[in-house]
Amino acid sequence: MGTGHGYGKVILFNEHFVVYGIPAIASAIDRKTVAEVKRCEGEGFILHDNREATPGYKEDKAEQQRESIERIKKAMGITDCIEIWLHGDLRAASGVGASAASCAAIARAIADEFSLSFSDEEINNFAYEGEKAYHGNPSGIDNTCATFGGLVWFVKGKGMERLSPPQPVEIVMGDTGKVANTKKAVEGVKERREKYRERYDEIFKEAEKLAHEARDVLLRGDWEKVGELMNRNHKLLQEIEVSSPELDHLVEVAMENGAYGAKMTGGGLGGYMVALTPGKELQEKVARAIEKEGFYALRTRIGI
């Protein structure tokens, strides 16, 4: 039986903008999806999805997941029937790179089962193929984090550059519990950008400037400034209409409880937000405040 893994992720700056060639900054988190694969009789594949998940997530994504696995198999040249088991400590939800983590894990497990020697770069390409089923036009940032781990500076079409902050830092990710349609969110931005081109060009210009500023302060470990820039990035994402009332509410809860900065993360319209909470004590305070509001809080770190 072949095994493989893929990391969850958090986008710290510029989801959506990244689709248009603007730099984004993202990090793998210390949670992952594990896949196990073995050959079976018949055709196609059999899937056992044993991941913990936001209610409704797996059901809502089932069709996209099937297409994703077919895409990965085709890209890898696999025609045999395979049986797949998915598990791990990454809770499947929108905004935490769950689909990319599963794509990378499945690609690695298939390679292991069939004794295929693929590089991480090739695994990343297979995961990207799988991501197309979920995102339509993926930027590639999710599968890059899922495959390689670490903190990355990412430009679509140019790939990634690893960033090394002085030390890992605690964050809290709050799940709205709302399953989001990333493909719909991406298409919505495209339509509005075409309709309100001048206004959107200004927003996109500001997002690019912000990314370069964020890169510098992250590398210095200036967490107060990083938080301030995250707040600004959230406002830009609100302006392109990819946030939601639930996300905005959790951002407010985090800020009221001492987070250095907070914003939506991922495709938006639901899914996760992220709060920067250096130190275990602040992390716990913000996480408990989110839980008190009735939402799921994930305590993790970036820069690992």
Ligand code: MEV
The other form holds:
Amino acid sequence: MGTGHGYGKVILFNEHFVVYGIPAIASAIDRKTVAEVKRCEGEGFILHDNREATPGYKEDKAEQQRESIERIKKAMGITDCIEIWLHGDLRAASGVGASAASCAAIARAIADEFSLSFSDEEINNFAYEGEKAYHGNPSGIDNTCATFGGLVWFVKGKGMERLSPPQPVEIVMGDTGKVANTKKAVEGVKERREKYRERYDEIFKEAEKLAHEARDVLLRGDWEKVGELMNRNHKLLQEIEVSSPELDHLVEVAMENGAYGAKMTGGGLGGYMVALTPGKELQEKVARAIEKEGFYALRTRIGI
Ligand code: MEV
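May I ask for the structure of the form predicted together with the named molecule now, the form predicted alone having been displayed?
Then the entire complex follows, led off by the chain already shown.
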């Protein structure tokens, strides 16, 4: 039996913009998906998806998941039948890198079961292949976080650079409970960008400037400023129409309860919101407020 894991992630700045080569900042979170893989008789694969999940998530993603596993197997040159078990403490939902975490976990577990010694870079490439089934044209940011962990500056086609703020900081992620289709969200941006090219060029320019500012203040641990920039980033994401009323509501709840900043995170149109909440006390306050509204809240830290 081979085993492997992949981390969940949070995008702090510039999801969607990152697909067009604009820098983004993201972090792995301390929750992961674990895969176990065993050779079996027959063809294809047998999957036991035992991950905890937002209701409807697994059903909604079943077809993409099937294509994703086939892509990973093909990229790794595996023709044997494999049986896969998925579990771990990352609750499967939109916006938290659940698909990428499972892709990295499966690729690692296959490598382990077949005694193939692949580097992390190669595992990351296999996970990227798998991600194509979920994203269409992924930037690679999710699988990079899932494979390598840590807080990263990421540029599509150039890869990642690790960022180390002076100390770790608490965040809260709030799940709208709405399962979203990342492929559709990415395609929507592409269509609108073609239609409103001039306006979108301005927004994209602003997003690029913001990434560089965010990098500086993050490296200084200036959380007030980081929060302010997250709010600005959320506005840009609203402008390109990837937020949703549920996400905007969670942003409002977080801000009313003292978060330094809050924004949608990941593909949007549902899925997760992230709030910057330095200190255990503020983190708890914001998480409880989200729970009181009936949403799931994930408490974690970045920059560990
Ligand atoms: C999804 O987590 C992030 C997006 O920017 C897509 C991608 O980068 O592949 C929306």
